[in-house]
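Here you get one chain, nothing else, as structure tokens; it is the form predicted alone.
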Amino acid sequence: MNHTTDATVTGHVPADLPERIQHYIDGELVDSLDGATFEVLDPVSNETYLQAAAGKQADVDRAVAAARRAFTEGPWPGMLPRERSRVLHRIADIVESRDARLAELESFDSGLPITQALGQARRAAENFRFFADLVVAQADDTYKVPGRQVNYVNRKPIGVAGLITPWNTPFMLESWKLGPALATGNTVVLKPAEFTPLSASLWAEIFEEAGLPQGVFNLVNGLGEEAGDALVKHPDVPLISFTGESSTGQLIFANAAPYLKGLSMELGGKSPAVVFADADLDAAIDATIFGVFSLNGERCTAGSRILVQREVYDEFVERYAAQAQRVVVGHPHDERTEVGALVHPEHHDKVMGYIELGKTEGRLVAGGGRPEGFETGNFVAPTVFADVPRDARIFQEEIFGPVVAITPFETEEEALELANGVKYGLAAYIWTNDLRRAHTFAQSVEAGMVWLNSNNVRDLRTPFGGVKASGLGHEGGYRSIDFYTDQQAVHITLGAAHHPTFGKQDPAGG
């Protein structure tokens, strides 16, 4: 039996709500030109709370050629590294000051746990800081031949960048991409899930209040076919940074084609822990606990996948599933909740699913439904299955939810063969006091990247991307200044112009 909170107590809403959420075009909020909203629902109820405006074509044509405009005319792009910095702390200052009503609101929104909520909006201003920081610090590539040339790289901000951001964590997830893009002098549109509009909207006040200028930042919510659709096909957006499913992302790739669009796109991840018998299982355990449950499991860097060696299997199982039947599941707003609702009754009827086909697949040693006296809501008890062979669709397939499976193994070989065994490859978590082992399996682990004997600790000046179908192209640290400016190379002579002299020969052939 899963711990959860008193289930009774009703959900809490925020005061102040607005009464709907509109666009932010060219410095003004605006409706839908046709007039055109969608409901928002509270997970916990899965009532309608608001509604929002849904942009189309024409809302997100308005909002590119507001950022056109901005880019082409206005400060922003010309501005010295410094002075974007500044307004760039500014927004952090703003965000931090802001952290408790904007975990609120994130909580209320997206069914997130109200402490793991406060701690995303926190990291939204470090995302800001960071990157204010480093446009500064930043030093390009000079490249010198004594006595002849020298050559440099010069950054140059690309234009309106379009930003589709998801719906898990999403204020933070969405100051990931607006750090970046902003500090590096381009102008924005975004488009946030549908699911979560209500923490993006808060945006345009902030940015307003740090002094960002006219049209630099533009928000479109919608629909990802209408409003995101229309994003990743207009001309003039060069760049598409997006976040979420690894089969939206191939639909984005396709219709970004055509324009030769930069791309960087996070996507899915089936991210495997691999235990080995001489880990630390109490450390191995509660990391790996953290790992799937904590954000209620709707994290796409989620070690969702836990292969154990033999040795160290049945008291690994046991000890998981008695430590998963603790986790406190209840309400996002108390504070003693460790996993929340999910975001949204379609994708609650997801979970539930994958769980109801894994009691097919894997033997249920923990949760397996609704827990104790939620009936209502987007509630899910943390779920795990052990003994899951490689070819189960629960394996096999991204859940995004607090379920993991378990799967043993015997050698180092069979475990490599397991964890690469799937179509994505975004993180791997390995458990091991064996340094060679533990170096030599990172290299040949199929992940985009890899973490010894820890969880999922972010340093914002490494790359975060992955491989096969968990992503292209990996945002973070410089790789985000890179993908965020065009680099042109600079080439000068110095003294005489070296170079073969064509024509000038004597047209007689003497």
The other form holds:
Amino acid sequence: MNHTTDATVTGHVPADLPERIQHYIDGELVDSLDGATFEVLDPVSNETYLQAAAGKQADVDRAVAAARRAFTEGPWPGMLPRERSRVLHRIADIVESRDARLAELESFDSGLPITQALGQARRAAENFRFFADLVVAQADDTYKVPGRQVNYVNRKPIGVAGLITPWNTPFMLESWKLGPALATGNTVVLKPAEFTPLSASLWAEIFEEAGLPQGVFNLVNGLGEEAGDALVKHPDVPLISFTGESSTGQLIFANAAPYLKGLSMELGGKSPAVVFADADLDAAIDATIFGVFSLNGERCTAGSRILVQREVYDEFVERYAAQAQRVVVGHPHDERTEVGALVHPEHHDKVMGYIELGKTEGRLVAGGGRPEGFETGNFVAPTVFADVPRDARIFQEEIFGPVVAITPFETEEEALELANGVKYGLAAYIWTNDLRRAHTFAQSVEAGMVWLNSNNVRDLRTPFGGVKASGLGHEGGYRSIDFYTDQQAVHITLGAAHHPTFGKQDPAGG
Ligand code: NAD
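Same protein, different form: I have the form predicted alone, so give me the form predicted in complex with nicotinamide-adenine-dinucleotide (NAD).
After this comes the whole thing, all chains and molecules, with the earlier chain placed first.
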């Protein structure tokens, strides 16, 4: 049986919750033009606690027009990097000063454990600080051809960036796109995930207080196939930065093709954690428990397949299962909680479906359904399947919940084949004390990011992105600056013109 906090504790409802959420367009909170709304549930009671404006094409048109005006009329794109940077630092200060409230709302809306939601709020502030500093330090290339030419790069913001984000750690993932898009002088239209619009509704006030000019930030709530789709197909939106499922990414890629937009795609994952027999087993177990059960397992980089070398396999599975059973499931607002409630009943049903399937595909050694005492709400016991074969669906498909598949391997070659044997390629975690193997394996594994003897601890300067079905393009550090800017090449001739001259020949041929 899993450890739980007291299940009889009732859900916590934050004070001063809004009853409805509007769009934010051109500095004003507005309803949808047709008045449409959608319901938002809280994941503990699964009751509707607010109505959010459901944006359609007409609302997206308004938001894009406002963002376009703010871009062409300024002042934001033309401001000195230092001036924009100051605004971004103020945003970070405000986010930090409101971290407790932000975490409370995020935890209530998404079901994330409160302590983890607090960490995400601080990370959101850090994203703004990081890009505020980076644009001030930004240098662009100059190429000299001595005596003949100087060529330099004129870096420019692109225009209206469309930002489409998912429901897992929503505020932090929004900050990840907003930070670089704004730092580089673009204006934006954000379309947050429809399951979790609450924390996004705080941006407007934060940005106004920080002094972001009117029209630079716009937000349209709504369903993906309506508001999101209208943004993707809007001719005045040259950039789409999308984070979400791989299948949605494919659809957006196709829908954006006629407009030839810039696309950044951060998609799904089924990342392997590979544990060799020589690894520090205590550290590997702690890290792989955290790697799949933190953030309720609703984490794109979750190490949701653990490959373990045969010599230590039985010991690993036994210890892992015992520790997984001790992971504390509880109400999201309870500080002791390690796994809270999944975001939405639809997602809960999906994860429960995979757990039932897993019982036919592998050996259940921990969890396996609802934790005792939590008869309602989207709670799932941390669930561990051992002996999972490579062709099992729970090995191949992203579950995006607190469910992990453990598979044995004999040799390094077999481990690599298993690690690479899925369509995804986002992250990989490798546990070994053999230096040669660690690097050889890291360089051969098909993953955008690799951690050696470590959990997912990310330096904001490093590239972030996946390969295969996990994404297209890399953001992170200056790569995000590259995505959100055009690099115009300006060529200057020095001295006399150095080109062949046409049209100077005597037509008579004399
Ligand atoms: P999702 O693809 O269902 O939705 C993501 C966003 O896209 C939402 O705002 C949604 O409204 C919008 N959307 C849906 N259909 C659309 C359409 N046709 N046109 C335009 N927009 C549309 O994803 P989700 O369920 O919200 O999030 C979970 C997924 O996100 C998982 O697959 C996870 O791995 C992935 N994810 C990836 C990363 C990463 O960096 N690689 C990070 C976090 C989450």
